[in-house]
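Only one chain comes next, encoded as structure tokens, the form predicted alone.
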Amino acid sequence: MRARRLGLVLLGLASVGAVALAAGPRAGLLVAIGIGFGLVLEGLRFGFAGPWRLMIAERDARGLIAQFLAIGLTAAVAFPLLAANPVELSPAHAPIGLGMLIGAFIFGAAMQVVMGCGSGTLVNAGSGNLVGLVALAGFVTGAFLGTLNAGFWGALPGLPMASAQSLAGSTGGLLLTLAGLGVLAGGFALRAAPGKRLPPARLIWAAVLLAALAVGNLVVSGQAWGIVYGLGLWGAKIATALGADLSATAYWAEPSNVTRLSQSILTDVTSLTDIGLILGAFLVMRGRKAPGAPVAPLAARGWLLVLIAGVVLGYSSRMALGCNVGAFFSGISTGSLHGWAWFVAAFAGSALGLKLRPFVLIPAARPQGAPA
């Protein structure tokens, strides 16, 4: 067992080194940060979709409160960093619009169908879960298709972009953010069942580590942690490899996207952390003494439904301007008001998704207690 774990550590280091040699030290460091995300999410069973499901179905607020803790810790460092480095660092700010709210609601429902959000889908796939792999293929497809209609959804009525910083300055905005997270945590704790309010030590440590990694990602990449852009880029690259001409599409005709589409994915910071996250989940799963419970086999209809749900998940994430990571976690932790609106819409969608799931009849994609 010790030899196997040593081999896995060496595999991780070799992967980081290979990327560093191919694309530079910064790229290697971002893959290492991504591996860290995977290790925390899979190894400490810290999820996003799963805790929402537990809160709605079982009044278990522990995982959700741990999410608020991770966001608050990230915000406490990110706000001052952004204020001191407004040119070098970019927050995850986006406007609140009708298309975003519809997308977040649909995303919340779809992620309960496949039992995984953006990061959860990567973790599931990295751990070798076949349902997760199929959902990831659908997510990549949907995220790409969503870019083709991004202009339409973005043009729907909405509010001007606003942030906590624009309302109260950097320090005041941070205090507002922390207060809001505290109110949410307290509200969900009051609604939780007895004994299901305070996160266990495992989730507290996971929140601290996740915050440290998110801050590291912000400093190294220059932007907040995200998931969806990288997956949409992968879909676009596959489409162009199959002969599609994306030069006439508004999204992929933007100069920055033209550059990323023409270059290796190892030059895209979101792709690098996505790849690392998959690898980190793989390393954790292979390093465990006993594998998780096997996934129940699916009939052809079930696999098709997983794929369709993955496509919906990816497409709606583009509508919503991000997933649980890019919109909820990074949005709130860097001051964007759209992160709060995203959470409300997606949480409502999750409640609907849990009601729809029995009709879809897709068995659990994760062993009991694992993140999603």
The other form holds:
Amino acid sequence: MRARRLGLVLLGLASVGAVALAAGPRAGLLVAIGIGFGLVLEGLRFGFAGPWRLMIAERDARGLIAQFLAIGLTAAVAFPLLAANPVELSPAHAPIGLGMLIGAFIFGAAMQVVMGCGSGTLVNAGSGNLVGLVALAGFVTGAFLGTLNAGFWGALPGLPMASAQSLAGSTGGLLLTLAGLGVLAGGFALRAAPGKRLPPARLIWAAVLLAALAVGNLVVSGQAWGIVYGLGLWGAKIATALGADLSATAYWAEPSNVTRLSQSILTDVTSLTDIGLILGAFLVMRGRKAPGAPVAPLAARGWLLVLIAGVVLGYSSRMALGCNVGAFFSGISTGSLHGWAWFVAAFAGSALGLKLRPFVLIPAARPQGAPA
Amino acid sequence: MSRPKVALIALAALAALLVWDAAASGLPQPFAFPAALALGSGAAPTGAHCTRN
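Next up, the form predicted together with the partner chain. The previous block was the form predicted alone.
So here's everything in the complex, that chain up top.
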């Protein structure tokens, strides 16, 4: 066991070193941060979709309150950093719009169907969950397809760009953000069942570590933690390899996207942390004494529906201007008002997704004579 | 299918994407590597993010 764990540590270090040699120290650091995200999310079982389900279905607010804690801790460092370094660091700000709200609602539903959000799908795939791997293939496809209609959804009615900083300045915006998170945490705690209010030490540690990694991501890459752009880029690269000409599409004709598409994946910051996330989850799964039971097999129709739900997850993440990480976690922790609207819409969508789950995750027929 | 097998398929697919991409797009030029940290580099971030369309 010890030899295997040593081998896994060496694999992680070798991956970081190889990327640093191939694409520079920043790329290596971002893969290391991504591995850190994977280690924390999988190792300490910190998630987004799962705690939302627990809150809705079992009135268990512990995981959700831990999410607010992680966002608040990140905001406490990110707000002053962004204010002091407006040139070098960029927040995850986006406008609130009808397309964004519809997208967030659909994303919330789809993430409950496939049992994983943006980060969760990567972690699930890396830790050997077959539903996660199939959903990830759909996510990559959907995130790419979403870029082809991004202009349409973005043109639907919406509000002007606004942020906590634009409303109340940096310090005032931070206080507003922390107060908002406190009100949400308190509200969910009041709604929660007795004994399901205070996060356990494991989730508090995870929240602290996630916040440290998110700040590290901001300091190293110059922008907030994100997931979706990288997956859409992978889809665009695959589409191009299959002969698609994306130069006529508005999204991929935009100069910065042209650059991303023509250059190595290792120059894209969200791709680097996405790669690290998958690897980090793999390291945790293989480092355990037992890797855990495989997911229960689904009927063929169930696998097809998981793939379709993955496509919907990816497509809606583009409509919503981000997933649970880029819009919710990073949006709120860097002052974007759209992160709050995203949370409300996605949480409502999650309630619907939980009702849809049994129609998608259709178990395979048990062979005759098999134990029940 | 066991978890290690599924995870190895995920890693193999990822490795195939990276190898194919390196062959198709090439690797970054060593002398064009950005500074290790964006903070303190004096340069604006050039990375893309999902919040921007």
